[in-house]
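The chain that follows stands alone, in the form predicted on its own, written as structure tokens.
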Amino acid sequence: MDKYGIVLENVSLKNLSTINIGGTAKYLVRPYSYVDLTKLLDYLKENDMKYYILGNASNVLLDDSYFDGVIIKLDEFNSIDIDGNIVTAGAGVMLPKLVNVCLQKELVSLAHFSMIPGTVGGSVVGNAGAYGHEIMEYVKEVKVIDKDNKIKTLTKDDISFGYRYTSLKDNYIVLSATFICEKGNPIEVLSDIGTRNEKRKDTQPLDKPSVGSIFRNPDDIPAGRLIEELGLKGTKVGGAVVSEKHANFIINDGDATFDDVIKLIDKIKKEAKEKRNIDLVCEPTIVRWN
């Protein structure tokens, strides 16, 4: 596998999640190129090994078992392309770098996405979104990978997509996404999200290990209102806690494991359906290896 990218063995994935969990996996490849990842994914198939492909697990919760396969990490797919208004982006760009490299160009439609802690490859597949906006606006077309192995690039119109949702996801793999940008003053742009984010940052608790908004917002209250009005701040399943801060995030007090976050999201789930007969949805994704 070394001759498609860059091959680590026996790699534990705690320190790769945002919330700091994670079991061990027999290897995790960073592909050099787009062909590179054809060729290991032929490889793979050939020898029936197992892989994921994960981008920076910031909306990701990952089983604390040992996944005797292959993580595929997109880190080399880190280009970004400019010109004009027309912005291409590899998959393993983080956003915050994306949104900085586009301001600095006075290119300022994504500066919506400043704080997301996720790649390009992923935000584009679970359609992040920030303050009433979601990345798919700006999509003009994605290049991927598709369940033939095959490279191409599907426009916008190709894509079905919705609140945290995609067609991209489990059909294809994203190489890199082109975005429609529009002109304006980055300073005026750099204010006001400067002052989103300071709220965000005393509403929401940033500063620790969470997998971010852990349930879609219901149509008729947010979610964290809702967990709060059922009494579950505080509430705790071994190192697993309902943030103090916001209802809405489950955070890792140090030593949370997969299953204690397992068994509080379906305690507030449980409490949701019980006393409000409201169908609380997760927004993350929950890998089991098995």
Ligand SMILES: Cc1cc2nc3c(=O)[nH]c(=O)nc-3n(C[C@H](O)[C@H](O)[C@H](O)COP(=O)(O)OP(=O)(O)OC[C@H]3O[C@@H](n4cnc5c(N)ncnc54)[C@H](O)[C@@H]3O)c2cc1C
Second form
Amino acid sequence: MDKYGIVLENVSLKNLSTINIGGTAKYLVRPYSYVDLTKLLDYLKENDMKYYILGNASNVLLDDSYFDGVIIKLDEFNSIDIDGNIVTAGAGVMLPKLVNVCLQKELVSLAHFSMIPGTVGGSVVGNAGAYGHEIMEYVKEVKVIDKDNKIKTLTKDDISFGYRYTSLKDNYIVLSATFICEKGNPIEVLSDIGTRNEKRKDTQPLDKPSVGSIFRNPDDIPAGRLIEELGLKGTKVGGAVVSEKHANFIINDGDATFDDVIKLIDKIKKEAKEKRNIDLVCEPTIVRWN
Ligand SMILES: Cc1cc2nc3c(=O)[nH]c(=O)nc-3n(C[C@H](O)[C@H](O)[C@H](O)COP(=O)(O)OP(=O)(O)OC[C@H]3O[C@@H](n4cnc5c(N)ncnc54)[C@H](O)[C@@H]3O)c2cc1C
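Could I have the structure of this protein in the form predicted in complex with the named molecule, to go alongside the form predicted on its own above?
Up next: the whole complex, starting with the chain shown before.
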């Protein structure tokens, strides 16, 4: 596999995930190029090996058992090309970096996403959003690998999307995304976004290991308010705790395991159903290896 990228063996996924939970993966591969990735996928198919694509692992809850397969990380796909107001970024580019580079060119549209600790690939696939905006608003086209291992370009019209959802998920590997960005005054935008970001820091436990919001907001009430009204702030299962600062965050208060988090999620869901008849839906992807 080392022909196709940087290969690491017996990699702790705990150290890669933002909630510090995860087992050991047999291999982690960072392909050098799009073509190398297609060759790697062929190789894995021929050898009947399982794989999983990870971005910055900020929206996944990873099983902490052993993964007898290959984690593919697209960190080497890290280019940012700007042509006027058209921005193309590799799947491995982190959003805060992309926002910074765009602001230097007075392109302001993506600034809403400056606090999202995800990659372009993971964020486009999940249609990440903040401050009333979603990343798909700005997407022009997305370069992908399809199920037949062919590289192709999908236009925005080829993709269906909604709240924290796109049809790309589990159907394509995103290689890069092209955005249409508006020009604006970066100083004004930075001041506005900066104020909102500061407010977020005051109200969300951004300094603690988490995967961000743990539930989607139900129609009638924000998930955080619901969990708070159920009196569940501070509830603990093992090392997993409902944050006192924002009830829609589960934080890892030390040595939380995958099972601790799942049990805490189930407990919250049960109470929401029994006491308010609300079906809470988990926002991060729960990944079980078996
Ligand atoms: C402190 C904190 C704050 C957050 N704030 C927000 C917020 O404001 N708004 C918001 O929307 N989210 C937020 N999140 C959640 C998360 O950061 C976003 O959902 C982010 O977009 C996930 O990107 P990622 O690269 O980490 O994806 P990952 O978690 O690595 O992956 C998510 C899913 O996408 C798939 N995937 C990843 N890359 C690719 C690819 N290239 N091709 C195909 N599939 C891929 C994975 O297999 C997985 O199923 C927050 C998280 C934290 C920890």
